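To begin, one chain is listed below as structure tokens, in the form predicted on its own.
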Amino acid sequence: MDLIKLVSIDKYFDKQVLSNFSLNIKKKEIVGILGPSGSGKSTLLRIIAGLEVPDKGEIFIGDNCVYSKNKFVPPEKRNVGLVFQDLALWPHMSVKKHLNFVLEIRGISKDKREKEIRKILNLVNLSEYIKSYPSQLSGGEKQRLAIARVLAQNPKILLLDEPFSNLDPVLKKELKKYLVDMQKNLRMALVYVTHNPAEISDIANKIVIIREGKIIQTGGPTEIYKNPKNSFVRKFLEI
């Protein structure tokens, strides 16, 4: 079953950023969106999340149309979580308050919030940092807090925009394993945007390579590496 369905999406800013872009993502898939800077990767995530509005096309999440010519479902009603590249953590809030704020907005009672906070922090291995502030956390811990805050929204879909771009190789490896385990436990779709093939090729079920707002090739990692469609894909993957 397709959890996300994009149909003929166009998006313009000063120029066309996405062109006739169609993509299906299934439930429980890990999908890597790969492409050079300026290819439209981040715009694509923002369109799925509802933070940008396409100029043309349709978007479905599950059986529900969330965007068409005559319809727009706002971000808060899409059940989609987006972790930004800059994380956007709140420096004046502790780890606990980051999650409590989101749960309170969802209307979760105080007693249930306490249980949910501990459950989420245990899931992301941050339980011992419940009273810490972002300035007291390492780079990897900040990444996990950003993910925890999104998980507090209880999304069906988790979108990650270059989440590991500022981390060293050891932390990247650790967090990738964490993401795979978390995704399996929560049975959600995970869409991961990056310009670095090495960050996603070992954990993705599907890789989508885009250039100038268009899909160049889609397939499993083994398929794409063995059969690159053209010289651009070959060069981009450094085969």
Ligand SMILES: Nc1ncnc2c1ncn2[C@@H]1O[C@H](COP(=O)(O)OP(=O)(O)OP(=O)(O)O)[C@@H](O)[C@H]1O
Given for the second form:
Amino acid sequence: MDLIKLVSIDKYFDKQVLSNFSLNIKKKEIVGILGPSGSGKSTLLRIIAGLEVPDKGEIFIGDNCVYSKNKFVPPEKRNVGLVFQDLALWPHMSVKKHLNFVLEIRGISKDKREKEIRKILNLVNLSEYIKSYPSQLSGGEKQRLAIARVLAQNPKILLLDEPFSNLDPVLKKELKKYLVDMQKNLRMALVYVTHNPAEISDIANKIVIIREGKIIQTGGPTEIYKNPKNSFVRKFLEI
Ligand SMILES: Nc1ncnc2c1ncn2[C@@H]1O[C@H](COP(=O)(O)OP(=O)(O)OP(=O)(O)O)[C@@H](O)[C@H]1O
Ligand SMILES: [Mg+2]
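Starting from the form predicted on its own above, please write out the structure of the form predicted together with this ligand.
What follows is the entire complex, opening with the chain shown before.
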């Protein structure tokens, strides 16, 4: 069964940003969305999360239609977690508060919140920073906090917008391993946006290459590297 189904999405800002964009994502899949700067990657994630409204098309999450001509399900009812490109952490809140805030909105009782906070911080290896504020964290720790905050939503779908863009290669590798393990344990679909093919090819089940808001090629990483559809894909993958 498809967990996310996008059907012929169009989105316009000053110009058309997504055109006739259709994509199916299965439960437990890791999908890499690849495309140059300005190709519509962040817009696509924001549309799935419900933070932008398309101009045309339909979106299904599981069996539910969350967007169509006469329907719009708001972000908080979609069960989708988005880690923003700029992280958007709350400077005045400690690590603990970031998670507590989200759990409280979900209506989780105080006792359960304490337990859940410990569990999530353990998962992203931030337990020792429970009292720290974002300004006291390194780049990698901030990224992990942004991921932890989204996990507190208990999403069925995790959307990551260039999650590792500012990290050194060692940390990148470490965090990637976290993500893959976490995704296995939590059985979420994971959609990972980047303009760097090397970052995603080793973990993705499916790669979607986009250019100017249109899908150019979809397939498994091996398939795409073996049979790039055109010179754009070849050039983009640097092969
Ligand atoms: N709120 C907005 N208002 C007007 N134009 C926008 C808005 N958001 C995005 N755009 C435009 O839509 C296009 C796609 O933007 P988007 O942020 O989706 O690209 P991207 O693929 O994520 O790029 P990058 O790799 O640089 O993050 C760009 O031309 C951008 O300027
Ligand atoms: Mg972007």
